[in-house]
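Next comes just one chain, in structure tokens: the form predicted on its own.
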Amino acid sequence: MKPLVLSGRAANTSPGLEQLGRRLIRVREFSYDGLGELSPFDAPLVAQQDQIDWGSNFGSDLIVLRAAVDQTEEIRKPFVRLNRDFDYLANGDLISVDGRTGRLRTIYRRASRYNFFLITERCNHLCLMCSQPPKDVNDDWILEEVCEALPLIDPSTPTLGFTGGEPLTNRDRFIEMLRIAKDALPSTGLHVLTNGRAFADPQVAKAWADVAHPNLTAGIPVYSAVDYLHDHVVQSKGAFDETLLGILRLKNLGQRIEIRVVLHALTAPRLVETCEWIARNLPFVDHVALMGLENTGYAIANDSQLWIDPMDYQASLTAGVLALRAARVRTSIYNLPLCLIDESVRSHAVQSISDWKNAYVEECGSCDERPRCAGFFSSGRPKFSRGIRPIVGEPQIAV
């Protein structure tokens, strides 16, 4: 299993590209109807040799070439030639290219349902299972690039996500970015993964609410009903209290909140207690996501503390979902294949794993439920449960 490559190095670049520095590009294919007028960020994506003239006459100061285009001597503009890992790029996708190094990243795919923008690698947590280990660097340029990218995104995009690090590290500029998103993409739902602690400051909570976005959700982790366990998981003393205060302040302003609980050997044993506590104390939240562990980043380093076969918490997961359901709290199960979920709560399972790192194993080939199943992570070092099996001939779950 291999995830889709979203960052790497160009196959080669031309002299003069380095003078353009870091550059955001929206690629336009030979037939590029449906994306509106050209912008200064648009560049032609030349797929074959006979399109070079079209690309050279395109109103752009650079050209992007697919890997198959190798006769470049007739090109009179700076160009970047992709390697075959990026053959998936299509009309309207956004890439960021550093002309000095040849490094490039795909930051938006128009055809995908799973577009998340990394806002920063800085964070005030050191979560034991963090899939994006934080770095203490000044990377505000990433947020500026996202602000630049938002007006270039197809306005029919249903949802966009924002993650980190902690996106509210540079809170003033991030909230300004939310305003840009609201103006540029008024019909697009926004989902922000944040530890929620910034909202303990009433001014931050108010600034967020003042954006007045009609479909903005803060996804906030609460790993346990026990404060010291939550604090241990995130490696920050006092985090639980600040997170809960942030949730209360934000909800008091009528904002949408999702609570996330990542399931591993530290959180799963107290899952029923956590779900019952949420049902009693936070029944006003808009959604609760109970999430299987992605074995990447710090989760690999902390494997001995974190790994638990999902079969060993299957009963607790079922009981937790039923407790939340009884309290009428909308609940979903993320990142777990259906064969590891009790049939009584399978209807809560979501195909949640981003398409670029979603995969299935051999047993899935004969499974009746594969079209509705989340499958597995192909990122990191995947670990597999003893309970993996095809579901054949059983009643299909409600959709």
Contents of the next structure:
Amino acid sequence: MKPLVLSGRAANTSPGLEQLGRRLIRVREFSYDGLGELSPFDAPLVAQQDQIDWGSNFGSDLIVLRAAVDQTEEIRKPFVRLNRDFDYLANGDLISVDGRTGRLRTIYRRASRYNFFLITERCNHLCLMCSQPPKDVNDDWILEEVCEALPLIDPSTPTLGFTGGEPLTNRDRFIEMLRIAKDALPSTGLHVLTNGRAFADPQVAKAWADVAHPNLTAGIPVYSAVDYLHDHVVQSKGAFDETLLGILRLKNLGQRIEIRVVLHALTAPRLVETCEWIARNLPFVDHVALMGLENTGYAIANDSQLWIDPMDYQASLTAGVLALRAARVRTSIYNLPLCLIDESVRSHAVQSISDWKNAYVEECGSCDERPRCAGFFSSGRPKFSRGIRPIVGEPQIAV
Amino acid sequence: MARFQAVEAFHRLADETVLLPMSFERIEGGRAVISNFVGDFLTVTDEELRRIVELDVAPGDGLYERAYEKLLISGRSQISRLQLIAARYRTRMAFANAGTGLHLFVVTLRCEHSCPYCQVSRRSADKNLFDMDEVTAQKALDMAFSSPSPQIKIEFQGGEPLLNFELIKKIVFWGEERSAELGKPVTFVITTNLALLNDEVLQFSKEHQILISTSLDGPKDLHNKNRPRPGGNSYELAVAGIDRIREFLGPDKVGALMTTTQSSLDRAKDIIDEYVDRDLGGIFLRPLSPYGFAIKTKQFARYKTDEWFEFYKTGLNYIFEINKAGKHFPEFYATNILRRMFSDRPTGYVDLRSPAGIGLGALVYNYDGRVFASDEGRMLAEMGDRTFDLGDVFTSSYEDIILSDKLVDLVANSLTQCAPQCRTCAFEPHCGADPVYHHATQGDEVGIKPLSEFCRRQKNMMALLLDILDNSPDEAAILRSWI
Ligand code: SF4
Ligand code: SF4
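Could you give the coordinates for the form predicted together with the partner chain, as opposed to the form predicted on its own above?
Let's see the whole complex now, leading with the same chain.
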């Protein structure tokens, strides 16, 4: 499966578009119902030649053309014409267009279960396996754009993710953004991937809790129950202590917390102990996610330190999940093909890889479990386990 | 490309590592168990113990990691460690905030049995002398419902409480009325030998969701020997009663407790078989109580804790076999300790906690209106020792009783958190203060623990469970399945 392209360049743009600068656009198809009032951010998504009149009279200062609309001579308005990669765009989706460069980014797809906003590329960690290597640049405009985008999102969207970098880099503004989300999307589950250190400051924890969004979760990585092992993975001395303090402060205020453990050669050796420790010390967390490694970003550079065949930690993963389950901690396994997970804990596996980046291999063709399997990341440079084998007929135990 | 630092860059200097609060106990085989402040255990060799205590550990040596994960060591400047311990301790001790939840009503002292270890019952004596009256019952209810506990449980005791079933019915009605008025849920339990179980009792129990708790000491010969009554048919009546309750009220509405006597000690399997056959869902292999006739008749002195412990081990092994054969059948003494070892949920068991459950966890309202800190305390009073007599329902309020110097002293003096020996004991987080026992056996509510059979039993139990958890994976899995 070819992954979706989320950013790229317009096929062509009208002269004069550059004056519009960077613009957030919610596209509207020819028949657009059920999305409430039009807003100044709406622009028509002209799908075929005979919709040009409709588009021109839409009342927006800009129109968006699908790739198929290739005769543009008579169009009098500034336009941006998409290339084929963006054919998936549909009613209510959000894109950001830079009029000067013709660059496009898809910000939100109504049809996707996996809408994630990248808030900033800045981070106070430098994780050895970071899939989104941080950059130390001022990119506050991204957060501003998200603040602008949130009210345009379909309020029936089930979940939205916020990631980075570290979303709480600009703490005050990010919490302000959560307030906007609370007003615009009160019933959407908000999931923020943060390293949790900001919550060591009681005021930040308090401000977060005071947003009082009914379904707001902080997803916080804890890679080990031993201080220096966690600090090494995130490349920041003192991280473990501050993250733990943040978790305790946040939970003391009754906030929802997910613990995230990425599985690789540095975390796998003490995986059982880590899970037992979470079960014993943090049984109050709302969810634990044990996650296969995405071989992209820094993970490729640090391959020699990080790569481990999931078959080599399969037994520890099983024991770890069982320890968490015994403590009644809700536990999921993400990003691992089902055939690499012992049958006794396979029910914890979630088809987690975002829809625009999962893929399967030849063996999967004959596998009964494929509809439930997370498969592989198509992003980065996937590495394959020796344990990949189709699951057929009676459930079998992977060896 | 970013510059990454090697793991050594994140190690701490040796002199920045500090010890967290811990206790240890040496066990067999040159080893020791270390427990942290909230009762997580780590089993180590004596040499490893020395290294931890002297902080002769360093990142990467394996022992540092084990000790760190078990909250035994910390970085000097780390804040989260003590916060974590504090949060867990607060959770574990939440029971101390709850107010008295269990209220025992001794509705009569009369009984038609004449068990040798029971010293409180009266046989066929005058009704008016040994039955609780309505005024007393109302006053006792006043006191029970003034407890700040969010819900209360009322347990009817005797003597044989069914000899005063008329009063039980009234207390249930009144209790339900007050419960509705105050929005405080109430549940009822009747503790009975079942000899007087009849359709009226069953029907009433069904209508009011009353649980029945009874005694079953083992197979027929043993039970009937322990529990003489006219006709010598205590066992027959008990098992017939259990079956009727299961059928009429449901299998989860009846529980049985055994009393261990000298004659039980070589009968562990027979006793357990009896509980399996009656499908009672588990068994509590109880130690013999040292109170009452048991002390007077010197029955208690006839065998020591070690003999009981052999009985317990035989029983536990047999119970493992039953579980291995596919039947979920827990032993509740172990289960109670295991729950505390594996979770921070506050203990709901009033007999084994510190601060002790006397008064704070349970109050006993005697037939004559006197209020006792525990059922054993009431038995001691029958023998002339009024240490645990806290007042009466006519002239004292709940607050008077709970805040009385007498109770406060008894509880405060016996805290395992600061009692000699207990304070430094590795098992303290899962043990409990038993001021009544230590008063009864040593004349001192604190107790001299090295001479205490209670302490010896507790240490034996916990060391046994830890040994199984560490060294016998199959049995350990069974123990975990009971939690
Ligand atoms: S063979 Fe493919 S589809 Fe089947 S479990 Fe393995 S990875 Fe998933
Ligand atoms: S009674 Fe004994 S086992 Fe219990 S805490 Fe005290 S010293 Fe330890």
